[in-house]
Partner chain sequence: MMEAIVLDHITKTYGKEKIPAVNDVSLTVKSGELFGLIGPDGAGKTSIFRMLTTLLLPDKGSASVNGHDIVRDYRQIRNTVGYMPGKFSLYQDLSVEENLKFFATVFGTTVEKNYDLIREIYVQIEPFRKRRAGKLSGGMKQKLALCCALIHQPEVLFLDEPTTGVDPVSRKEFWEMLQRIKKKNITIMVSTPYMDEASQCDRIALIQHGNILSVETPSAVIRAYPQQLYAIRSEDIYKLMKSLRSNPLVDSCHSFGEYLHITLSEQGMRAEAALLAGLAAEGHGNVVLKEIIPGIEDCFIRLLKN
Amino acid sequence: METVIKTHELTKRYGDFIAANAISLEVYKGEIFGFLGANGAGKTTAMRMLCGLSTPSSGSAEIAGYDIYRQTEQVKKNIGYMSQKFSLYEDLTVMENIRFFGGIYGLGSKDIRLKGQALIKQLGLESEEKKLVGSLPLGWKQKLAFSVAILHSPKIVFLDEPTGGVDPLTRRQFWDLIYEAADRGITIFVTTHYMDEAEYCGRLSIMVDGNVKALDTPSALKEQYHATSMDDVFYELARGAKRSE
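Return the coordinates for this one chain only, taking the form predicted alone.
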């Protein structure tokens, strides 16, 4: 299996505080990898380092084959990113957002036009193409944001709690898009607070107080912790946490 994320003892310190401590993991091409942890566990800090947005204090990492210290621009060109808090410009139309982010990701005008039309058709947004994104229901915004994040066919897409606040049906539809992207070879690195979504991941890790305390498939973790659900596994690990955001 091709490794697209590889870290060794990746660490981020702020003075005496260690936000992420000696994280070592490998994630493979086309894998759906869940990155879990309670508030304050260090997930966001770790993800920012992997995206090239924050320089580690120590340790090493390669993202899509590029070193996060020396090749941050190449890293950024080969990844997509979607956040629950901000992913689209609400005062731009659907198509304007597609054009804008297509340009940011380095696509030419022809590619943007063709991929944009295909995206709108796939999502069933033909009648909404010229509407402001701010007027769309949250579920449509989230599906559009994900599709825009992979418009340039990145090797990896980082999803930071992408389904927060949407209803269960829309969450299920969103995960259908994730599966389709993974089938095309895009690696999905996703954080979520929904433990039923953790079950959808091929493998996942659980962070506690800046440390990766568990890393395996959902079924293996449930067996290891004698649990019937990922909720039980998460609570078993997270209830010993000493810090919170």
Given for the second form:
Amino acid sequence: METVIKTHELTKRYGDFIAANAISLEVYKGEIFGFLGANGAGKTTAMRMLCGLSTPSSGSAEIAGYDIYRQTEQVKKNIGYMSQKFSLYEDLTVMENIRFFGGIYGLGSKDIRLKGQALIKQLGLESEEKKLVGSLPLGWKQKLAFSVAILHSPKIVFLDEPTGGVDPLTRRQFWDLIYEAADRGITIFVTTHYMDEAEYCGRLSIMVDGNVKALDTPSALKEQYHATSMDDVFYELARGAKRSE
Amino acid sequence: MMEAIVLDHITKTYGKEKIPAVNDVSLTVKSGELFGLIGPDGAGKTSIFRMLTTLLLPDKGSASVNGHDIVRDYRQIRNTVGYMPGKFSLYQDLSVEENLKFFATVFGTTVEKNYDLIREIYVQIEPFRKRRAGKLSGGMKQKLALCCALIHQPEVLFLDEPTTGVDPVSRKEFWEMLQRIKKKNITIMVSTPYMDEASQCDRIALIQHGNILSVETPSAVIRAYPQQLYAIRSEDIYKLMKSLRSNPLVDSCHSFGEYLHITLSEQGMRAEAALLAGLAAEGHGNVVLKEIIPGIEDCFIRLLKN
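For comparison with the form predicted alone, please write out the form predicted together with its partner chain.
What follows is the whole complex; the chain from before opens it.
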């Protein structure tokens, strides 16, 4: 099995405060990996290091085969990123967003044109191509944001609470997209506060106070903690947390 | 008084938008009730809160809070309600205790006089009373905002998405706090996008695109589910989902954690047997099918599709 994320004792300190403490994990190609934790557990800090946006204090990590200290630019070219808070520009049109993000991810203009048109066709957005993204229904925006994040065929896509506040139907349609992308071999690294979504992951980790406290498949974790749902597992692990956001 | 909040055919449309943010909404909240507005982003929850707290005028319809009209009697309403907006709205550069004192003074009261009401919540942030509100953690900000909304002993408390983006453990704690506040005879209207929180409310309104889909007790919403619901899984859930969605025996199919929730086009044992036989023939291994009681989220999805 090909490993696309590999970290060894990855640590980030801010002064005396250890935001992320000696995180070691491996994520495989095509896997849906859930990255869970309470508010303030250190998820965002860890994710920023994995995306090449923040330099670790110690430890090592390779993302898509690139070192996160020396090769941050290659790391960024080989990943996609999407969050609920920041995904697309509402006052740019559908096509303008595709051009903008395609450019950011380093695609050439011809490539952007071809891939952009294919994408619009695939999503059935032909008549919306020149409309502002802000005027699209939320479900469409999400689909578009996700598709744009994987437009450059990255090895890994990082999804930071991609479904927060979204209605239950749209939330499930979004997970259909995630399954499809994983099926095509794109690795999914996703955070969520919805515990039913944790069950959709192949494996997941739960962070508490900067440490990865548990890492396994949902069913193995439930067995280990004698729990009937991931909600119970999470509660068992996170209620002892000392710090919050 | 029996009715704490009344909305009577309230409509609100913003600017040149064609679709109203709140569309002809009527509902009644009883005094002392814990009432939930359950719906996703953009459903119109915040607009309803802002009209009821007299911060926004409706285009059509009327509404009252504790018998006070939201347009005519806005001063009385402002004195008797507490409002915790979705966005953190305290003074970031005042300390915890300064914020609390400020809100008490604005309402012509003192922290000491109503301390009993907030004690259980305030003791958790008291160690940080000298810290600026802007420097607090998310969970502590939320607790301080709740204290500030309660310090004048309001009759009605409005909480707009107090648990959005909050982890499951803190969410549970927050609802425990609300149950204790309710015991002090304060009417609470709270909104949330998390369907699993609905069961904590006495009654809930399911809302989408400005329209009320249903106003009921959580158990009545569940009882109204018209079909038998099943949970099903197999060793390859993605393959199973694709197969079920194109199966004419299956009426609906949605993922729910490790299971898929499905309804069948026909009811009864025979339909179940036919489904299982078909799946076995397609080569799905370890198929588990069981009858289940729907949750609020199942009900919401069904209402969305109608």
